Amino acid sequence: MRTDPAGTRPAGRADPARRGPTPTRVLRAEWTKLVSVRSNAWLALGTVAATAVTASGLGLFVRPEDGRSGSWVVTSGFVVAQVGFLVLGALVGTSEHTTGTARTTFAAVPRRLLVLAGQVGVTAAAALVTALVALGASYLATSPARAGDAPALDPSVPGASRALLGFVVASVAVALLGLGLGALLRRPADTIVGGLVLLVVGDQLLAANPGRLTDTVRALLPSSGARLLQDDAALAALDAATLGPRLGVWGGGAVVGAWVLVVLGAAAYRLRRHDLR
């Protein structure tokens, strides 16, 4: 049997050692480089941080007779909590290209789309991680509050429970997009500019100028996702209020699912048809 130079192994026959890339790999390689950055786990625990203490803030001004429940107490903090999802996925999508290892990364694995799907899967984890616990740091942090003048978080409550599920899908769903947007633009700054300007700046300048055609943009932007934070009653008084679409109950989530679709799909064309630049 001949064998190679070395004399260590047949001739003709791959070194089970040197197999392809995989997604397991790819996926566990994904998440190495998220976990080792220690400002990531900073962010992780600033957002958590900061949705318990808003919420709180916001809890202690809430009164029976101005309609909200129990989960908008709860979830008030997502106000302030996408701004981190966002941070999160806009880090994770440009931190190839800003660091100057994208080639390295794409000469070691060479299918491009699959890298992008293990960051997909590491965003969605980290984020899933990060609102269930902001989720329960909220709760705890809005007990006083609830305990006192803000309404009791009741799962009987049509859409309460959902509203609390609505949180961490919807966080799951910005820190998608900022992931998208972030692979997209290739540099940070302009993907968080990009991301608040869809989920927080155009949505209250849209607010504060009603009509048929803005109320019409708003109901589509990505900051529709929010809507998944309101029970039923809410979302009913917001369907009776608008002039545009009226979205129902998972409108909302429709909309952000699309972006989010829409916006990696436009990130991956790129990352397979042009360079890295």
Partner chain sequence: MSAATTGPHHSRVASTPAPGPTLGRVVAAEWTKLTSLRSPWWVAAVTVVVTGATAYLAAQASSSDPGYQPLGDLTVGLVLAQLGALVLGVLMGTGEFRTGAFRTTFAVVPRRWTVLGAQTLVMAAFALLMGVLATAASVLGILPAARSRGIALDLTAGDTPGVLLGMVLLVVGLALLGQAVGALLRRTVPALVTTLGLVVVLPLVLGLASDPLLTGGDPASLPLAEEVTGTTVLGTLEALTPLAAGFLMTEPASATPVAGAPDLGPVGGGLVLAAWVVVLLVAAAARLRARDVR
Contents of the next structure:
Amino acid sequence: MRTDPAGTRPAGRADPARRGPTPTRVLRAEWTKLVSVRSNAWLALGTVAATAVTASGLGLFVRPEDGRSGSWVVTSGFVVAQVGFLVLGALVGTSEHTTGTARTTFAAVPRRLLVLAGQVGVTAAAALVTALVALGASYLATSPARAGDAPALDPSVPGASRALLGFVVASVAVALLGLGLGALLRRPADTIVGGLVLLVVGDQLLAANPGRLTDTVRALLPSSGARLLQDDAALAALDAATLGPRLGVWGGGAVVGAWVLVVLGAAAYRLRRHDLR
Amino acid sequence: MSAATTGPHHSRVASTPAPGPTLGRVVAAEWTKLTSLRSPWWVAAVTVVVTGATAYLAAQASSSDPGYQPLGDLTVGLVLAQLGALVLGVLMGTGEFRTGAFRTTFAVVPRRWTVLGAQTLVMAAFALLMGVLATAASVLGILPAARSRGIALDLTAGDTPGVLLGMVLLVVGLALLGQAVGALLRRTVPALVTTLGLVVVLPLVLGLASDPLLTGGDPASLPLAEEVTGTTVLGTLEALTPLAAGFLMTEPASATPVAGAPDLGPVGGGLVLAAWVVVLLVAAAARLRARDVR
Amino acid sequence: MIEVEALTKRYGRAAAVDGLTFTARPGTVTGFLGPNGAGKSTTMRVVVGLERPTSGTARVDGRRYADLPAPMRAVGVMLDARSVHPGRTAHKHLLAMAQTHGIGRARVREVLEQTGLEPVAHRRAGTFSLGMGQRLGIAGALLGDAATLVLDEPVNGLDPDGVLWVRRLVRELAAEGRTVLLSSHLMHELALCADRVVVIGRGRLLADAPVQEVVARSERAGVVRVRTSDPQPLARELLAAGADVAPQEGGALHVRGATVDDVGTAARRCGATVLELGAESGTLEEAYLQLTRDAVEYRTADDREGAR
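Instead of the form predicted alone shown above, give the structure for the form predicted in complex with its partner chain, please.
All chains and molecules follow, beginning with the one already shown.
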């Protein structure tokens, strides 16, 4: 009926395994996907702008007697920035599922955890770049305030340079938390609300009712990651005020890191176990 | 149909009630559309349960304090209920645009403002239901703690009826706020981020500006708290945010205003929140009229 | 080559696919046919590893899809045209797919050209018409130059030019020795481009045979239609000769068990004027409707048995 199939084999069929998906290739593909959606670029730009504007605005209200440091003034935009990083991660995690791209992606790369790992890589990279730019923009935006009443940025203040680095680390952690929640819940609204409860509202609610139990829970929420932005004096003040565990210098980072790992682990489990539509 | 019809045409019989869409009919249709989805019921159920559970936990935690006032924990669950109301509003406001169902809706009822009005009414009705249930859950939540201390709850005395009403209205107001932003922006994620930014993050930023003790101030180096007299710029801005204004409705009328904030009172707070909703709904209506829907 | 064996996929208690076995062979276009909800898409999703079978297996080139070292180069997949982020351009969408397998940009340009998407390559997929989205899906399936293609409803929403193009493309791909599994609910289309059809209904196999064979099973196949000035004597004549005769509207007769020559001779014998005479041929559509109808009847009979 047809010509002999063996005689006209399409090229490339006999080639060995090296032509399939590798971690590097998946990473490149995920990066293309991330940067080719215009809204992601707008989101990053918006995050940088909102962070710098918030920091400069807050800088206007800092008086020398407030006891705030220069690093606080520069990084104070984090309260707004974290929403941007959460949404960035949430979009990477959910857009596969909301747009149906998952069918294309996972048909091309059936090893699903490789895709998740690729998403972790590109989300971390995008968040890192965005956070560095936001930090630089905040530094510039707060320079008038720091030249005025607000304290200057003094690297000799214990923990000041760590606080600047902490802004970047905490931003990346929030983005990865958003990615994990997004890949787990697969719906952006659920992811953003859930993330905001963990990062902002839960902390607010518990802070309104201080006590041993509430302060302990508070310390164990990912909102503890914001401690990475504090210098030594501010951390000491926080530890002195709490009735729960004292997290010290690195405890907040450890808590948010653990959250990221647990949520990504849960997402990986769901991805492996559940069907994709 | 009937043989007794005097007119020569059946159309006269058919046209006795107006054949086209009326506000009442569109409201009925929107109500059917909202209640036939699963998500609003889920959001409402989770919100009510979480609100009651929060009130219960807070009351249990504080019931051992000396001079414990059970009614003080009545509104604590609203901190989470506000999210439920906002999400419900945003999902309903964007839902038609997200799913493409608006094509059907506007083809059937070309008068778009009628549709928006009906959606607002339906949203308000559903949020009212959710608000009443969330408030009831809060009351139930504080009962065990009150009973354990032998304190009888009187919900009709003093400011309490006003507080309960304010709680319900806060839920309705925030749901309408979410719906208005959703109808204006038409896409879930931007609408959600805008709403949550306006309601949750903005007060936080203003709080950071006015209170050095929040995240990272050193209390030791602070000067003694001076009595703030009159209103400050920050205090005024903060009171005019949707959340702070809305929460004024849940304060007893006799409560003193926050330092630096103008004394709006429960009614004033409610009016500020209502103004936010109206402005955003008008913007949504203007966009609906001016721009094509695709 | 795709081998599906005793495949069952349940969602809760409902079986979307129920003990399905078939093979799609190289050099052949296998048409996958069934009413909406029959389990075609579910089967295809299981074949490409998006869903796990409840029991049974689906293999491509003798392996589970997930075990293929380079899946895109082995199987070209197009499941649903809406498997694209609406904010991404066609070019970037394909590029990201290509990058997972280290496929170069030249190949991306090639498939864009081949599918006629070059002019819109840098437009966001959300602005595409149904037909353009469909072409983008096909472009994605061609990208890996795979020996097996799985295409779910590829002609959906295409204009007549597009339909013709897909038909030629699919024939060419099979002629090159590739395996093509293609689902459609457009019978006419399948009859024109498939060599073999696999018909399923409610998740079960109803037929797996060459197209001609399935068509021959339709009721109308082998019937001779004749219209004469005076049908009565001719009918008697044919009945006497041992044929089955069914009177139709307008004085026509449907004759079974006689050839066109037999009927023509009989008409002359009884002196009737022949106005129309010809052999009817069945269509895939009729055969299919008959198959699915039989399946439903079989089921209901089955259910009654069970209820007793």
